[in-house]
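Only one chain is shown below, in structure tokens, and it's the form predicted alone.
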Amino acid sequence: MEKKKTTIILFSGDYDKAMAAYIIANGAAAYDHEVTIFHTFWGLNALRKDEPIQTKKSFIEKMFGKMMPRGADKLGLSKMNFAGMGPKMIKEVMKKHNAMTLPQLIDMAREQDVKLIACTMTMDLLGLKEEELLDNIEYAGVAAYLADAEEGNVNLFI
């Protein structure tokens, strides 16, 4: 039998909603789904590594890598955010229920061979270089998404 196949598109940089397409895609792996993660648009933050790295850009590339969050634990929230404050009083609930955070799940989703992929075209237009991406991903266009969600059992935007 053929495994079943889950593709989302997370275009979202907000981090419940990250967090929620991470959850939702553990969740298919651990159902032994074949899932996929198109990241594009602002859900591109979510694979930016933490630290700053020295890049070749345009002053409109820089401006845009000083605006948007790097790394998927400096992602405001969609709703509450109140400057900042929403992300850190989420992220205590979250330690008190022992709930994993995003970091973590973006880890047990790599671990899970979660296939995360990175649009090659809304790189281009942030301006975002493969070096300030998580290391072992994939880069793609909207072509290589929809090839897997034609065969897709669930395709999700988020």
The other form holds:
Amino acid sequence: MEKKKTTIILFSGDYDKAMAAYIIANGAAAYDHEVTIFHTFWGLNALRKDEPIQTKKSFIEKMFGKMMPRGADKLGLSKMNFAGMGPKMIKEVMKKHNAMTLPQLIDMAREQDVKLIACTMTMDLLGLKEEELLDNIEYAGVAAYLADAEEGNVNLFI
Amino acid sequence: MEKKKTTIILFSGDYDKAMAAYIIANGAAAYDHEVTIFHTFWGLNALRKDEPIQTKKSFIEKMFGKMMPRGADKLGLSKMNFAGMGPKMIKEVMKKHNAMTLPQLIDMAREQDVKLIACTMTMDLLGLKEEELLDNIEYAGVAAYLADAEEGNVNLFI
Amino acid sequence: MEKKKTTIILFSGDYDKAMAAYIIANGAAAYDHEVTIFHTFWGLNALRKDEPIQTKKSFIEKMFGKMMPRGADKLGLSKMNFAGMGPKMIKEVMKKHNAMTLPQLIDMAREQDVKLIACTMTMDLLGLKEEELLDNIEYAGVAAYLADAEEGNVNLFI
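Got the form predicted alone; any chance of the form predicted together with a further copy of the same chain too?
Below is the whole assembly, all chains and molecules, this chain first.
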């Protein structure tokens, strides 16, 4: 029997929305779905390495690079961000409840073979280079997303 | 013949997005779909009772509780909120057009047997207790959502 | 064989989210899907003509009309809008990469027979009139959306 499929477009660069995406992805993988998360626009920031990487960039690319959060742990909240207070509060409560942090959720997704894709077109737009993103992810465009999604049982845009 | 299914994850706590979710849900129920709305993160606020409820909470839980809107009628807009002016304007126009308010849309959904679920994991994170939410809703986690969604014809994340 | 179907609800009035919607729509149309974009709430602004149109409106409708962006080229960004600087930066990079602008993506969608629908219920709420929107689009409500989406392979809410 063919495996069920879940595909998620992660467009948002918010900590809470990325958490939701990875919780659903991990749940679906545990349910034995084939799962893809296609990271585009601000969602690419969840895949950035947290250390600065030396790359050749134009002026605007450098500006985008500096202004965007460097990696999953640095993302803000979609609501009640309060200049960074919100994420601290959420993370405090998560620790108390032994909930997994976003970086841990991403690690778990990789262990469960969730396919993590970075959208090459928006990487170009935002000036993000492959060496700035996590190792061992895939690079593709909208055609690859559609090929997965048209067979998908659960397709979400987050 | 099996009924078609619509599932909606309501992640957002914005009045306009919650309205969209409940309008689609009520439409689908009228079309004889089995409909589920899974409320998670800020979407839980649409299910809060509007009066303050006495509960035992930690300091951070109390802060979240105070800062988040208490019930469907108190939600802000995703755009042009203008410190609460936007919702007033929208509600004025809705009255003029005899459009249903969000609390009325929720009542209608309940009459049509739309299944309203509160995500237990994010209730814990935000410190929301069952007695603060509307009566006669269901409580579940991501596994229950996926069981519905993998059979769903229309699955949306709002 | 029946054609596959993609339906997108464009709720958002952000330049970047509308771009994502139209890129997916154009990709799916190139893949020979039947594609519908259902524009509701702030997503209607992507369909506005860019010149002011003389219409009869109530006071609140006029206010909404003035405050909302007039057409695809005027939309802001969902992140890093910086009072309009963000869209300028994005558009500069797009020009450098020969990426299509949102108005060009909308033209392409029309050439590929993507069905563009304006949600009549939210047009009423926001006081938008047919003569203010692009010519040759369709007008419908949630029932029409659901009829398409329940047969859809890829259904997204953006």
